[in-house]
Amino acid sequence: MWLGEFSIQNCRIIEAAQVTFSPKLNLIIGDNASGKSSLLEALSILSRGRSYRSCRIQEVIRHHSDQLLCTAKIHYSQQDKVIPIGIERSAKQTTIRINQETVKQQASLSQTLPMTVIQPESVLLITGGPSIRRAFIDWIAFYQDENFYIEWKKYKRILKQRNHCLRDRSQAYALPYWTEQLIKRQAPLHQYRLNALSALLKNFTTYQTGLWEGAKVNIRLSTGLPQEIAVDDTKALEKLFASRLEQDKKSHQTFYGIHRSDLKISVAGYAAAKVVSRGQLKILAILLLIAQSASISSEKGEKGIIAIDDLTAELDSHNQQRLLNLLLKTQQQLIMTTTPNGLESMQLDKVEKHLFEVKQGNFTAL
């Protein structure tokens, strides 16, 4: 699949434009603050719903506007087939339209357009919170399974429920229900994320090779719970939960679960944030994100699109260079950002490629 025609309106420095991208590589050349980032701000709104740079709608729609629109074509290759989809935000609303139909969720939106977003932050994955990681491995079972998001539903709100109990004495009759609730979900959710694993796993190995020189790295995914625990034993779950019962009600929030669960990455054998270089820390963590992207492959042989902004930051010519031709072999829709230097320093006079050219806001196809 790709992403054909993409107009966006009252995005940040973009009042409106309109592109039409290649289903292989795109360019989009600028100088800093001229709207490049602005756009793969608007496709990842499409996407996911919000930037990945704020999650406050209000930082993103432009000065002076009170929405902002997003909307595109979607083509399917082994269907043969075109899918209108748009989404409007404001401070208070947001509508989703896919095929000429309004729909509720933003769920609707991410599984038919399947996106992952390379930026400079993207080392967070790394050195972040667990929070960012989980969200990543997530994102992975969200399309595996189409089951995952009705359970990760339902957890989030039984753990919502457990905590509302613990922080309001007059519920707290409720607690043992939703505690026995909440056990019963742990291992079903983590065994969707061991799946999205393993599929991680596999795509990072193979593409790996490509771009990284460093020692062994292993990730594995963390439970939430104490290490002698397992997800799937009851007994030792209803215990764990009973002892911290107390500590609970004064921190007015569950501590043990797979909600907390993490994806420990380390280098050998040490933590990644802790061990290796910036430089290094940008190439894995451009590898997970690849590796994310291919594991979100649809069986039917449908790709997601992968997105960079700021292809040549912090990497050096030699691995700027592998880095794009690792992408290339990926075989995706290929959207990225670059400075008028940063293309000088690239070599592609033999790939095929859109360009477009972005002042102040304004896109014009080279």
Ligand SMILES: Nc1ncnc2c1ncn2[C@@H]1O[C@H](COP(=O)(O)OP(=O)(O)OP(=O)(O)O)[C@@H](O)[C@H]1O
Second form
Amino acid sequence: MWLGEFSIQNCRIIEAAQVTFSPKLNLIIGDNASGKSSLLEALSILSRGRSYRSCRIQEVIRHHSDQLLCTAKIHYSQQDKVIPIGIERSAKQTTIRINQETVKQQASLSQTLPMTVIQPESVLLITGGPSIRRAFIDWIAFYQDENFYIEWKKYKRILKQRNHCLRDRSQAYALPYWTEQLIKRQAPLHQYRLNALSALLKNFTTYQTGLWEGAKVNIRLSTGLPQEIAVDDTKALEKLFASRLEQDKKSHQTFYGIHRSDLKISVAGYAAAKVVSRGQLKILAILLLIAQSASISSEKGEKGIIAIDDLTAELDSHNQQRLLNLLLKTQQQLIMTTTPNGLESMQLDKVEKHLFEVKQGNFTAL
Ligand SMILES: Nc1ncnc2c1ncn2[C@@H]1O[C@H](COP(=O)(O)OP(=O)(O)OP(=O)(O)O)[C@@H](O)[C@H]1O
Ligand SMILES: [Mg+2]
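Having displayed the form predicted alone, please output the structure of the form predicted together with the ligand.
Everything in the complex follows now, all chains and molecules, and the chain you saw is the first one.
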């Protein structure tokens, strides 16, 4: 699938813009503060309902405006069909439309437009907290199996109820019930994530060749439980939750469970965040995101879209070139931003591409 006509209103510096992308490589060239990241944020809002840079929509909406609007046409290569989608966001309200119908769930938008955004902060996937990595693996699980999202929402509700009972003494009578429900759901949810990990590893192995020159990368999924306890061992889990009860009551939080699981990424046996160089961090994060995108694509039978903000930053020209070749190898639609200097450093003479220039939030096809 690929994104064709894309229009934006009131996203950061962009007052009103219309861009028609090609199914292959699209390069948006602009100086600092011209609006490159603003365009990618608009794409991220369309695919995920929120910006990758800020969780406060008021910061993203153009100053002195009340709402932002992003619309696009999604082209499906296999069925030869086009679907219009759109999202309007204000501080108070979100309205989503897919194929002329209003939909309530933001998840429907993500299902229609699977997009992976690669940006300078993507290294947080390795250096940041576990919630970023859980969201990363859950994103694949979400596309792999529609039941994952339903089960995951149920789990979150149960966890919330249990935490509520931990906090409120008058509700303590319901604790055994919510604990039992939580225990029951550990193994099935962990399995969805293991399936997602298996797809990720397969694609990571494919794409790392020729780009990753560090020592062997190892990725495993922890359960959020003590290592010696299996996710499906009900008896052991009952004992664990019982032994932790008083501490959970004090902290008002459920300490153990797959809501605390993590992707452990190591290089040569050491936590990657602690041992690899800044450039290697970036390459590793990009490889993970490309593998994620490929894992989503293969599940849907249609290829997803990769948006890249400032690929050239922090990479030497050799690595820039190799990364670009790898991105082209994915045969996905690529929407990439760069500064004029960045463009010069890439060798793109023989590559089929669409160029756009951005100045003060205005886009022109070159
Ligand atoms: N809510 C907003 N309303 C209007 N302008 C904004 C808003 N938020 C940020 N800006 C401005 O938008 C401009 C463009 O920012 P953007 O991050 O898109 O630039 P960029 O082209 O990605 O630059 P760089 O190359 O430095 O990353 C900046 O001058 C920024 O201050
Ligand atoms: Mg930027």
